[in-house]
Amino acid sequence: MTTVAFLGLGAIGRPMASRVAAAGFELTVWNRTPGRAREFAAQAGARAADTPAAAVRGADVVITCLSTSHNVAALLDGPDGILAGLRRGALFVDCTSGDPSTSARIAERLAEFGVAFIDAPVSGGTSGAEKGILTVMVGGEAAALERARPVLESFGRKIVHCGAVGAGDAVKAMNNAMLAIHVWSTGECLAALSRAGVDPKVALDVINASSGRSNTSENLFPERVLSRRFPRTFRLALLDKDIGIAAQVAREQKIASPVLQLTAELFRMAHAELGEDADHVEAVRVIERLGDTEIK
């Protein structure tokens, strides 16, 4: 039986780990908040570990799902760190929405210990994780992906090899940058239409039958903005981080990217104004404030 260590039981990590446990893998979990790990272990029939080293000791596959690549790197060293417990020949799968350069450095360090690494960020949100239908974007060696595939299939429906280490992170960042662009541009357009006397619901009805439609206009705005519910499913702080990574990738590749760079600045502003707990769609509140209007 493949033994799996899962580190990071946040909003999306927890349902992902649940799918791993439900698939029959022998699972050990760790979380910065020990109580959350113990509660999960009791419910899922898994084992809770007190330290990253204890969590990964003896594991065939180690999965991390944290906020940033730097959070992952910070867990590697020290007497309780991942490297203290990791066995040679294990496979390290980082499902963090990370940055390519840090993932490359982590991969180099792990290689010194005989451990293969793939970056495997996911898309599909908490509902996709709960249903086991996430999209998984993988960077790394194809052979490492095939070793990881049985575990990835427990929570992912579409698993795509994007290229070398860091490619999965880059694709995920660009995907989320496009989400950010859609949220902001849809907000600006609907704010202008509202001020012009057009009912936003009518405007969306037209847009969603026309060339301007997107998942943002078809689902996020009707369900969250027009209703004024703004459920907390994906933090604005994390989208700010992701589009910052996308903007950095574009700069490193010397690609002219004025829309990416501007949107990164706008979401940094929204993050600073709305705080750490705001949902990503709540960036629209900043557009409404600037335009002295409300989209409802």
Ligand code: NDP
The other form holds:
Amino acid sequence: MTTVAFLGLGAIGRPMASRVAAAGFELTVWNRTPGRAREFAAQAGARAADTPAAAVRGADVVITCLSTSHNVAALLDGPDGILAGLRRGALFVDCTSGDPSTSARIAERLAEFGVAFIDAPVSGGTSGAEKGILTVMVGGEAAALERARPVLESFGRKIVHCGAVGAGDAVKAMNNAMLAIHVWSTGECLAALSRAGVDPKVALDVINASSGRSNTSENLFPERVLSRRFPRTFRLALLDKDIGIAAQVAREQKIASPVLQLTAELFRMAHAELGEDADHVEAVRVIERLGDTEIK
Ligand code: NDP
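Let's compare: the form predicted on its own is above, so bring in the form predicted together with the named molecule.
Starting with the chain above, the whole complex follows.
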């Protein structure tokens, strides 16, 4: 029986951990806000631990799903930290949408303790996590991915080895950069059309049968912008983090990337204006404010 420790029961971590428990793995959870771990454990038939060290003690596979790679790195040390409980030979799977250089540092650190690391960020949103159909993009040794695969399959449908440690993070950041670009550009286009007197519902009907369509135009705008519901499933703060990582990767690789750099700036601005609790699609509120036009 593979025992799993899952650290980080946020918007996406929680349904992922649910799938791990439902797949029959023996599961221990830890969350910074302990009430969430206790409540989850009672509901999912898992064990809640008081500290990261206690959560990972004896685990075969440790999964983290925190806001940033820096949050993961900060949990390693100290008497209650992950390294104090981790057993030699365990496997560390970081499902955080992280940054490649921090992941590389974490992997090096864990290697000193005889623990293999893969970065395994996910895509597909909270609903994809609930259904167990996430895409998982993996960086690290292929053999480590194969060891993790049975657990990853509890929440992932498409599991892809992208390359060495950090490659999963890099692909994830670029995917989300494209999401950010879609959200912002779709917002600008529809605001202009609304101001010009075209019903945005009619405009989306056309676009979604034409070459400008995307998941953003097909799903996010009808469900969230036109409805003015803006449910919070993926925080704007996290998309700001992701596009920042993408812009940094492009800079490091010396790729001319004016669109990535500008989009990073726009999402930094939107995050500063709308705060920590806004959903990512609410970035269009900034476009609406600047243009004094509501897309509806
Ligand atoms: P949330 O903001 O909902 O939750 C963040 C989680 O990280 C919580 O468990 C939080 O604990 C914990 N956390 C934050 N900071 C720290 C810290 N310093 N130390 C310990 N724990 C910390 O985020 P999501 O669940 O939405 O996202 C998690 C990761 O998954 C992010 O990297 C995100 O980019 C990525 N992701 C999210 C998707 C989504 O649709 N939501 C989709 C794909 C990827 P606490 O409960 O105490 O706040």
